[in-house]
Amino acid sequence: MESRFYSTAFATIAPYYDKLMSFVNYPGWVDHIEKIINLNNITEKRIFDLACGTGVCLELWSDRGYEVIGLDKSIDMLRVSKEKLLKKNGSLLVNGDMRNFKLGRKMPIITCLYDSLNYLLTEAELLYCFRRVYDALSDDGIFIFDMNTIHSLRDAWGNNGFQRRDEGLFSIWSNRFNPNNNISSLSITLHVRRNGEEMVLREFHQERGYPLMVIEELLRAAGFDCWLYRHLTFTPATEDDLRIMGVVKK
């Protein structure tokens, strides 16, 4: 896999990302997160979403009466998000890096979803992000995130490839897992038709899996109390889960 032949992640596929992710039950994710918010007696309806992407969850939160702020490194993804939020009151989009952002205001709820944290490829980067979240979180605020496990990247994604068709899009996905650093490298080749002509778009993505113990240690080093669960449950997480969810308090 030659990454130099591929575009930066979340650039060329941005206009097609929602179709590619149409299988994800985002409303169900938001329902579960709202349960966590209510269980923690947080009444302020303000959410800051790191790596907000195309703003699917921001739109869902806004429709539920939340003031939303989204941060993403990709201008292309933010353009799609902006279209969703144009007519929504109390919304703000910020172009920035989740490793070194400064929000300038405290938020009671911060989220980071769909394995965005796995895109941070070193423990140092992950800790930088957790410290920035700590600084941006209100006292007694809550940080909710999900991550792919090593098991997911190694055994489910593995060294596999597959093809998909999604509402007129044809895509080829090819994964390679490096057991030396627990990094999965994914190349996506997307065939689309625009103005009657077929275009071929290519992107290169990398995610790193972390042992649960390391995630907990980094969160505590940032100053948090933390609980890790199997995704969309309140069952304690294990290394055998494919995706975990973190519930973190300041």
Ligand SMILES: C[S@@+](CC[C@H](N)C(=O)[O-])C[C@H]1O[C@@H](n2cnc3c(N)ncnc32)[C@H](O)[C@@H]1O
Contents of the next structure:
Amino acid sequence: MESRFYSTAFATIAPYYDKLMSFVNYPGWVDHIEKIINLNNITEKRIFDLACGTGVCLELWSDRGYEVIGLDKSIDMLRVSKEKLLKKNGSLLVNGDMRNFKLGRKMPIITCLYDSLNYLLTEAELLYCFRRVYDALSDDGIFIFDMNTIHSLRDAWGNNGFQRRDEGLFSIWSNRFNPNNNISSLSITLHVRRNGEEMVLREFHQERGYPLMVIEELLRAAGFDCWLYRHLTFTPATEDDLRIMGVVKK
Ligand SMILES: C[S@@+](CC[C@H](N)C(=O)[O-])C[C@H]1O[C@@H](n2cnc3c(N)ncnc32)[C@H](O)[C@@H]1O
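Having displayed the form predicted on its own, please output the structure of the form predicted in complex with the named molecule.
Following is the full complex, with the preceding chain placed first.
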């Protein structure tokens, strides 16, 4: 007997997210971001990770002596974060929306990683988020994010599907790209065994790619100066990159 569950993004997938992302070199990402932090002479070890998900980076930062705050819209993702941070001092998790949050304190470092900003599907939403980041960032602080480019969603994800087998988990990924709005719609189907029962979990995700010029304009409209690089490099970003990294200051 098989049970089927359909949910919004980052609900049923949450307990399996870390396994599905096990190929991502998060420690390498954190190394690079720490290099940017040091190059910008930021010495205060406090970091606010927007859309922190299951807290992989929060845990890495905490292990490096940073006080961490994570915010995410999905309570299921935060539940996994909480397990990781249970024994860490000076950590805080907030259930909130990055388009509309008030932190009540200024932070010297704010991050938003692994496509999270692509989940904002209109320019207005992106601008709301950048404005909230502006309010939450210290005057000499730094905001570092990554985003998938249109090239990535259109040409790498495209209208393709693939299957993966991870330990105890079989997943089917299927993308559809809409060239009219640069939105990629992704259906993820997970086949898992829980308490001896076969379960099929399905989630529907959407990510939008934005021209680099638009990202820069929106950051400037929020009051920021910004530099866009090819992901994990200091090479200026182009539309031919798959993933870009923004380094942003007031
Ligand atoms: C691809 S995951 C990345 C998670 C984490 N940053 C990482 O590097 O693994 C995207 C995350 O963005 C969160 N998210 C999407 N829209 C959001 C919003 N409007 N406000 C807060 N979190 C949001 C999702 O719940 C999910 O945890």
